[in-house]
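This document starts with one chain, in the form predicted alone, laid out as structure tokens.
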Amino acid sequence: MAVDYSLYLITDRHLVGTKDFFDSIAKALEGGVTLLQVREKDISSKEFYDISLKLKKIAHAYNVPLIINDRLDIALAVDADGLHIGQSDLPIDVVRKILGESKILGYSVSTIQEALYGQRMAADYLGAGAVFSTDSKADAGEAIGLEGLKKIVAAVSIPVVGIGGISISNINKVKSTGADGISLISAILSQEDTCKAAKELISLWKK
């Protein structure tokens, strides 16, 4: 399955509001989301597994790869297309060994040093941020800004996705850094019409 990093949606069932969670994700995929990551906090392993299995089916119906956040065990259990890990998760070289070469491996970074290390340790792409300060991710740390993102993009040869506080209003500035895509949560899931939100974002990105 080819990977297009342009519009990378991260799930958060709490941000969907009164809308149906799975329906909202399906509509976002219909609208043009190119990569889907399951990131659900405060949830049992069984629930995480069940949600991931269901979302894998929905994502694959749109030919979109499914990435699991943090949980190597869940990624293996549902045979997801990949895994995304951060600085406080299992070491990236250990994860790559267990996950195998054929799976997509993403790595969260906020400095050039972390980015170069991720590339060296065979990450397929980097999630760099937070670009702007954001409420969706409490553990995002200090914003690296557009300049920080630009420096990370320039330092590595693997795809870089900007994450954190990205919306319709600043998408063009993020694109100007040379990033390969944008990673979003609330800019899609908190909107009334997730299909329309995804369509607007992808058309701005591809312009």
Given for the second form:
2 protein chains.
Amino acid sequence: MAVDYSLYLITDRHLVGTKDFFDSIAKALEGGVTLLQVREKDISSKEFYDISLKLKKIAHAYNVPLIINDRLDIALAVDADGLHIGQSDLPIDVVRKILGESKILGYSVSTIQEALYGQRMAADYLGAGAVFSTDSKADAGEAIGLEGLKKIVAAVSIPVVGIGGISISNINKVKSTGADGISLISAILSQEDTCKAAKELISLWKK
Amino acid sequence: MAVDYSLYLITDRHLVGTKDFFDSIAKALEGGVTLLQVREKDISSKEFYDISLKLKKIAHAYNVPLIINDRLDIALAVDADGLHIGQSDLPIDVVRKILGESKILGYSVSTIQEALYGQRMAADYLGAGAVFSTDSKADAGEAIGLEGLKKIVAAVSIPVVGIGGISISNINKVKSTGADGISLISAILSQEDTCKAAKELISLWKK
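Any chance you could show the form predicted in complex with a further copy of the same chain after that form predicted alone?
Every component of the complex follows; first up is the chain already shown.
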């Protein structure tokens, strides 16, 4: 399964409001999301597993790979296409050994040092941010800005996806940094029509 | 490493008060704890990993096996001696496949049906409870009582450990059910002297 990092949707089941969670994700995939990450906190392992199994089926119906956030055990249990870990998750070297070489491994970074470390530890791609300050991830720290993203993109040879506060209004600026894609939560999931939101974002990105 | 289920301590870093967490555990092992489970909630994967690595070293210094609660990924990452899962964790058949045959697998049950299922799914032991109602585990459900524990012990051929509200005051009654051991959190960790608490409990149990 080829990986297209262009429009990378991260889930948050609390953001879809009264809409159906799985339906909102399916519509976003219909609209053009190219990569899907299950990122759920405050959830039992069983629920995380059940949600991930369901989303894997939905994502694969659109030929989109499924990535699990943080939880290596869930990634193994549902045989996901990959795992995304951050600085407060399991050490990347330990994770790569257990996950195996064939799975996609993403790594969250906010500095050039972390980016180079991730690349050295065989991450397949980096999530760099927060590009802009955001409320979606309380633990995301201070924004690195477009300049910070640009420096990380220039420092490594693996794909870099910008994350944090990215929306229709700033997508062109993010594109100009040379990033390989944009990672979004609320710019898609908080919208009334997630299909339309994804369609607009991907067409702006591909323009 | 032979498994002695007699005095099974489950951690809760919030219970040790002003005492040092690792020191409290080490003293409890010194006092006679025979099995140690790391059960921590609301914690990052990195912290869980770091705590577990440290506790593995401590437990092994006392020739006590280390079991991880819920998180299969942490168990794999620190190469723990086993994993304990409950009804809201990953499915036991999926877990056994990934964990491998050589590791200890524990399963929380509160009914005979769950107990038989756990045994069929190759659990090495069962944690049955809550024997008495308790505040330690908010998700433990209604107490099964001494009668409930006795029935589960009689229904299966694998070791059964009683859990929930067990203390000095009721240990003899629990022993009379035929259980293979007692699992405790606060009866050890909330005590000023965790070594003395463990010593008293194990001597009562072995009497």
